[in-house]
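For reference, the chain that follows is the form predicted alone, supplied as C-alpha cells.
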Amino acid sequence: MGINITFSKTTRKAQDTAVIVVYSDKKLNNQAADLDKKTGGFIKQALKNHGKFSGKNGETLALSLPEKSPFTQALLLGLGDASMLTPIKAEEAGGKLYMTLKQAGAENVTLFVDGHTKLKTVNEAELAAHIGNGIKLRSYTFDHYKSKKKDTKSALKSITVTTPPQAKAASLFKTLSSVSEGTFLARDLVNEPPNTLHPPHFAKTLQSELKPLGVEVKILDEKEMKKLGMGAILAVGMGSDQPPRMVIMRWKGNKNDKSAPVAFVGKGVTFDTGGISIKPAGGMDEMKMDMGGAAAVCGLMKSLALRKSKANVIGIVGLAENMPSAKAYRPGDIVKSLSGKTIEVLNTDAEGRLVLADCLTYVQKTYKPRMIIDLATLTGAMMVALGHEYCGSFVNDNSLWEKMEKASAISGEKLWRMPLDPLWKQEMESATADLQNLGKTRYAGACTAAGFLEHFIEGKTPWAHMDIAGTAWRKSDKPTSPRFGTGFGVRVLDRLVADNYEKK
C-alpha cells in the first residue's frame, strides 16, 4: 500500500509532522514564517542554534516542536541555492525526505513547500510536484515474496504538499505519478524471480497489466514464431522448457495521426546461464535482470496509456530463457533469423542479439516505424566503459540523438552517445555465415555488438540501441531508487516521446 501524496492550500488537521522547506540562504518564507509564529518563533532559533544545518539539497533537521504548536515535530529539509535548484534536484530532496520521514516514525506528514524570488529553472508548482515524485520514486519496496511483512502501524501514511499553487502542482504531479508507475511496473518486472518470470508467464503478466488500460497486446508463441522464420530468438530459447514469446504491445493514443508510430524494443532474456558458453557460479544470480530492456519497455507503455499520452507507439519485448541442455543450441551453429540473414553462433552467450535481431525485423516489416529504439541489458563491456551511472548509446540520427540527449537531461536518466562505426558492422560478417554474433577479437565488444544490431536495421530508419547492462541493476542505493531494478528507462523515453511524438 503506498503513500497518499496529496496537493492543498491549506494546512489539514490531524498531521503529526511538519515538513518545511528550507534554501541556503535559510530565510523562512511565507507558510514556513506563518508556522514559526505558531511555535513562538522556535524554528528560527532552532536554524540560529543548528550551525551545522546549512539548508544544502537533501540536508535534513529533525525538531522536536513546543507543547502548544500545530504539530509534534518538524523536520527541515534543504534544498540548496534556490538559483541552482532544478527538477531533479527536487526530486533527490524528495527522495531523501522519504528516508528521513521513515526514520522519524511520521505517519501523517504537512509538507509546506515555498518557492523563492531566486528560482530559475523551476516554479513553485513543480517544485511541490517534483518533491512529491521524488518521495513517491524512494517509496518503492519489492517485498512480495516476505512471509512476514514488516509492522506498518507507524508506517509513512500520507503526505499533504501545502503550497499556494496547489491545482497546477496537483496537476503535474498526476502526470508524474504515471510515469513513475510505469517505472515501478519495470522495477517489479526486473525484480521478479526467474522461476516465476518465464516467457509465458512474463507474457501474460502483460495482458493483464496493460490491456485494461487500453493497449493492445498481441502474444506470439513458438509455433507462430517458428511459422513466421524467427529462428534467431527460437534458437536462444531451445535449451529451456519454457517456450520463449514475442509481445507487441499497441498504444493508439492519436487514432487521428496516421503517421507511422514510434517503435521500442526490448531484450526479454529471464533468465541467462550463457547456455552451453555458461557463466561463471558467481552472481548469475543477477542474471535474472537480463530481460531489463523488455522490463523498460513494458513499464514506458504502462506511462503512456496512464497518462494518455497522445503518441502513437509501438512496444515489442522478445522474451526467451537461455538454459544448457540436450536441445540448447550450440556454438558452431548457424540459425536463419526472420530477416532471412543467417547468423554463425560463436558463443551462446551472446544471445541477446539474437533476440532483438528477430524483433527489430518483426516490428520494421509489420508498422513501417518512423523511429526505433531499442534496450538491453546487452554487454559487460559496456559496464567497463561507463558503470551504473551512464546508459552507452549508438544512435545512426543526428536529430534522433539531439532529442535523446534533452530529455536525458530532463528526466535525470543519464544517457552517453558511443560511436557506431562502419567498421565495427563489418567486423560482425561471416566466413560461413551472413553474420556472426561475437566480435573477432575481444576488445570494443558493446560497439560490436551494436554492429551486429545494425544489420537489422532496413534503409534509413532513425534507430538506437540503448546498452542498459550498468543501469538497470544497482546493488546500493540511490535517492529516488532503492537498490537492486532500476526501472531505468521508462522516465527518460517517456520524456522524448512527449516532448517529440506527441500531437498536441
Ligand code: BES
Given for the second form:
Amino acid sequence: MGINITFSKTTRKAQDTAVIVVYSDKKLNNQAADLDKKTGGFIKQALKNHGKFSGKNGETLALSLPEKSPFTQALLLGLGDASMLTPIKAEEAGGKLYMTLKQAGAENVTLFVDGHTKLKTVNEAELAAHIGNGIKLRSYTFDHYKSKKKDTKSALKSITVTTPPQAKAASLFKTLSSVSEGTFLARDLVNEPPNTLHPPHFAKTLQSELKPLGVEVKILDEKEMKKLGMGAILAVGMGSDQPPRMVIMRWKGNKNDKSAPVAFVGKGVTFDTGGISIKPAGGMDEMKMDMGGAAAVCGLMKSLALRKSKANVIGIVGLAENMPSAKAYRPGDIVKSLSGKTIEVLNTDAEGRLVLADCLTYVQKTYKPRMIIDLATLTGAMMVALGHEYCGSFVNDNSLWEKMEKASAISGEKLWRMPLDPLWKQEMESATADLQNLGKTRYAGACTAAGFLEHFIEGKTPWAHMDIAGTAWRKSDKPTSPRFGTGFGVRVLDRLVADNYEKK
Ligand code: BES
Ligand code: ZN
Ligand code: ZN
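Moving from the form predicted alone to the form predicted in complex with the named molecule:
Now the complete complex, all chains and molecules, led by this one.
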C-alpha cells in the first residue's frame, strides 16, 4: 500500500513525527519555532549541539523529543541555500527524507512548510508539492514476487504537509502525481520478468491499464503485421514462441485541435538474447529491460490520460522477443521493411533498429504526425558514452531540441544532444540490400544506429531519437528512484507535451 500524502493548513490529528525544514542559516520557521517553544527550546539546542548538521540539501537529523511534546520525534531536513532551491532539488530532498523516515520508524508524519521567505526559484506551494512528489517517487516498490511480505504494521502510512498555500500545493501535487503514476507504470513494466512480460502479455497489459483511462488501444497481431508487410519487426520476433505485437495508443485530449498529432515510438524487445549473434551469459538477465523505450511511451500515455492533457498524442510500441532458435532470423538474412526498404541483417543483436524502423514507417503512413520522438535501449555504445546520468538524444530539428532541453531542465531528466551526421546515415547503406543493420566499423555505434533510423524518417518531420540504454535501468539507488527500472523518459516527455503541444 502506498503512503497517503495530503496537504493541510493546520496540523489535525496526533502524529508521531514532525519534519522540520532547515536551510543553511539554520533558522526555524513559524511552525517549527512553535514546536521548539513547546519542547522548551529542545530543537534549537539540538541544532547547536549537532555541529555536523549543516542544513545542506538532503541532509537529515532525527531527534527524540522530550516527553509531553506534541510529537514523539522530530526530523530535521536540510534544504541548503534557500535562494538556490529548485523544484528538482526539493524532490531529491523529499526522496532522501523518505528513506530517513523509514529508518526512523515514522508512521504518521507532519511536514511543516511555512514561513519560507528567502525562496527565489521556487515558491512555497511548489516546494511543498515537490517534496511530496520526491517522497512519492522514492517510495516505489516492486515486490509482488516476494512470498513473504514485509511487516506493514509499522510502515510509513501518511504524510500531512502543513503549508499556508494548501490548495495550490495540493493541486500541483495532483498533477505531479499523475506523472509519477505514469513513471511507476514504466518502472513496473521494466521490472517485470521476461517470462511473464512477453509481447502478447505486454499488449494485453496496456489494454487493461490504459483503456479504462480513456486511451484508445489498438493491437496488431502477427497476422496483421504480416499482411501489412512489417518484415523487419517480424524477423526479430521469428525465433521466439511468443509472437510479436505492435500496439497503437491514442490520447485525444483536444477534439478542437485539428492539427496533426505528436507521436512517441518505443522499442519493446521484451528480452534480448542477441538472437543467433548471441550475447555473453554474464548480465544477460538485465536484457529484460530492453523494452524500456516502450515502457516509457506507455507510462507517458498513462500520465497524459491521468492529468487529462489537452494534447492529441499517439504512442506506438513494437513488441518482440529476440531469441535464438531453428526459426530465428540469421546474420546474412535480407528482410523487407514496411517502408519497402530492404535490410541486410549483419548482426541479429542489432535488432532494436529493425523494430523501430517498422514502427516509424507505420506511424508516419497512418497519422502523419507533426513531430516524432522514439525512445529505445538501443546501443551499449550509448551507455559507454554517457553512462546512467544522461540520455543521448539525436535531433534533426533545432527548435525541437530547444523544447526538449527546456523540458529536461524542468523535469530533471537529463538529455544531451548527440550528432546526426549524413556520413553515418550513408554508412548504413549495404552493398547487397538497401541498408544494413550494422555500421562499417565498431566506432560511434550509437551514432550509426541513429543514422540507420534516419533512413525511415520521411520528409522534414521533426524527429528525435532518444537512446535510453544507460538511463532506463540502474543497479544503484538515486534520491527519487530506487534501483532497477527508472521509468526514464516519462517525466521529460510529459513536460515537453505540457509546455508545447497542449492547446488551451
Ligand atoms: N539492447 C541492446 C543494447 C543495450 C546494451 C541496451 C546494454 C542496454 C544495455 C541492443 O539491442 C544491442 O545489443 N546492441 C548492440 C548493437 C551492435 C550489435 C551493433 C550493442 O550495443 O552491442
Ligand atoms: Zn540486441
Ligand atoms: Zn536490444
